[in-house]
Amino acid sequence: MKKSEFPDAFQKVRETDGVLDIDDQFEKVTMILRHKDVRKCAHYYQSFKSGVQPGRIVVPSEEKIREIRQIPLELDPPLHTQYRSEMEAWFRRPLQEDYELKLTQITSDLVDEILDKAVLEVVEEFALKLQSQALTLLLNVPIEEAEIWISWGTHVFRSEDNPLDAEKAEILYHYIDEQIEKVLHHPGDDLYSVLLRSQFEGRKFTKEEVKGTMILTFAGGRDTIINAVTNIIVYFGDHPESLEKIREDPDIIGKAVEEFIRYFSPLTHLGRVVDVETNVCEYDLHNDDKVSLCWASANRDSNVFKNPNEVILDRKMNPHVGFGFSHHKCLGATHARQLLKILIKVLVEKVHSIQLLESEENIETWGKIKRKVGFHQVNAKFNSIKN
């Protein structure tokens, strides 16, 4: 099996039952697996709530490591809509020409660095660095700040022996508190300052609201971006003809990004809490039951996607839910898409082929299901197109 193959771990259960019960720290969670059911539950926020106690809708639950609500993720309309409207213009900035040029320069410089290496460890030496340096653009802070974030490692809330490390989470929380205090005294044009000037119901955001937004910004786009970047590089290593295909037809880069997000689904799922008696796939759900919307399963549903277990770079119809769906669609999706488009563009311009060496897969376990989500480490050699 090629390193870039990501088997559909949920196929059998999706096609037979449509749901899967798992345990999350002694709480039962029902994973919703079919594309139409995932989209329906995501859309009907009146029945499937996000605005419960902070940390509960994340799987595994983060209730024990934070009391701060991630905004706007952990809210439902109309509050969600009000907060989101204050932030959307900022998170659309990646579409601006100067942003794109700066992001291209960051990506190009990092690719030039790796072309000089005999062997590169892709996850920490490239994907983590690219994610962190690109984030400085989204926050509009000096690129040197990325060195602090890189020092935290690939996970914000997780250490090698603990899937929910409260001490590690405190490093992020303390860092954000320091930044908020700094801009309170010296406001500027960064995201912290913009949020502190933002309005909600006629008043400015509180420090807690700013902190909740920044926690989401740091945590929500970290593992997912790192996984996406790493997985795309591994795919190109296994499929050098794909680099050539895009070189010959660069207009398909946008479609390729959507297909990679569909196929790899960097975020497996996200939870909701049931607010009324209901059922999904003839499965009864009760008030306060926890469910998860399994984006990874929905994105392989053969009732929606032809040849779902193949990467089709120029796939025409691609209603994937890799960035969520409906009201809670990922606020950082524009940044992620732009980053991946630029990454692919730079790779096809500078890299002839990628030789994959040793690797260690990152496997998530959900009940009886084991799902490959990415890699803990990948060693590779990048061959320059000039050679």
The other form holds:
Amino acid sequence: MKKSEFPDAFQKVRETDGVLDIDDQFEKVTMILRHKDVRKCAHYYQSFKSGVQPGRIVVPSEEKIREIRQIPLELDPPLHTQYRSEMEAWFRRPLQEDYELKLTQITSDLVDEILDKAVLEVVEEFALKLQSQALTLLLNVPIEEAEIWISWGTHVFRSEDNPLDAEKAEILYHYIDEQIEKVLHHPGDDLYSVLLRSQFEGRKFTKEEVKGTMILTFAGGRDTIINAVTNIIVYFGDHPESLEKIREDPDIIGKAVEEFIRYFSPLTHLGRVVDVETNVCEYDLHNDDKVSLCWASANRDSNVFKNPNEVILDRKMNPHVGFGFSHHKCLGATHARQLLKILIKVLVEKVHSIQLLESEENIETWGKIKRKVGFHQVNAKFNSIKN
Amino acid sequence: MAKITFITRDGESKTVEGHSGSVMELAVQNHIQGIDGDCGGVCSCATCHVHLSPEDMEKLGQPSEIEADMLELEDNVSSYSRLSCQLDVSDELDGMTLKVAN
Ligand code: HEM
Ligand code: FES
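Can you swap the form predicted alone for the form predicted together with ligand HEM?
So here's everything in the complex, that chain up top.
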């Protein structure tokens, strides 16, 4: 199997049952696997709620280790809408020309750094750096701040083998508390300051609310971006002809990004809590049951996607749910899309080929299913176009 | 060439001229409020939702199955809804008025 191949782990059970029960810390979670069902559950927030105890809708659950609510993720309309509308304009800044130029510079400098280096470990030495430096633009803080985030390494925020280990997340929480205190004394034009000035029902956001938003911004935009960047590089390593194809026809970059998000689905799933007796795929669900909307499975549903297990760079119809769907669709998607588009643009400009060496896959376990989501490490050599 | 008029949610009307590409792209180039085209036109975001007049709907035809499934779960959907990334700018659209849905 090629390194860039990401098998559809859910195919069989999606087609036969449409749902899969898994255990999460002694609680049953029913994963919803078909495209149509996933979209419906995401849309009908009245029956499938996000605004429950903080930490409950993520899988594995963080209920026992987190009291603070992630905003706007862990809320339902109409509250959700009120918070989210305060943030939307800020999260669209990546479309501004100035932002795009700065992001291009960051990406270009990082690629120059790695070109023709003997061997490089892509996850730590490239993807993490790009993700962190790019995030300074989204937060509008000095680029030097990225050094701190890079120093946390890739396994910050959540312990790999123990979901009840709260210590990891503390690093992030302390850091955010510190930043909020700093900004309270010296407000500026960064995201913390903007949130501290934001309004909810006629009053300003509380520190708690700002913290909950910032935690989500850091956590939601970290592994997802790192996996997307790494997987795209591995794909180009296996497919030099695709680099060539895009070089010849750069207009397809936008479609290629959507296709990579579909194929790699960097966020596998996210939970909801059932509020009424209902059923999905003839499977009965009861009040307070936990389900998860499996974006990764929906994105390979052959009822919707032709040749779902192939990467078709210029796929025309691509109703993927890689960034979620409906009310909670990814607020960071504008930034993520811009980052990935620029990455591909810079790669095809500068890189002739990428030689892949040893790597270690990152495999998630969901009940009886094992899903490849990315890599713990990938060693590679980037050959520049000039040589 | 086609002249297309967009009416946004706050009642503003803007007529723009296009030659090629999709109606969504034309709207984004002209900063039509309410048309964002987040996914670039692959039918994944529905941020390009417009309402046609009944006559224009008949002229341009019903959405494909994938487009219709997307619209089904959208706010402000009507039987004259289309995703404008699925409409190509052509002479056929000359003179049409589209109401931005969101
Ligand atoms: C390739 C990268 C990314 C992927 C695949 C991704 C995926 C997702 C998905 C599937 C959801 C929906 C969750 C749900 O329905 O419960 C979501 C929500 C969200 N994402 Fe992302 N994300 C990415 C990058 C980012 C980035 C860079 C940020 C910010 C720095 C971010 C911030 C958020 C936020 C704030 C929400 C919650 C929106 C809401 O509840 O209204 N994401 N993301
Ligand atoms: S632009 Fe995304 S669906 Fe039309």
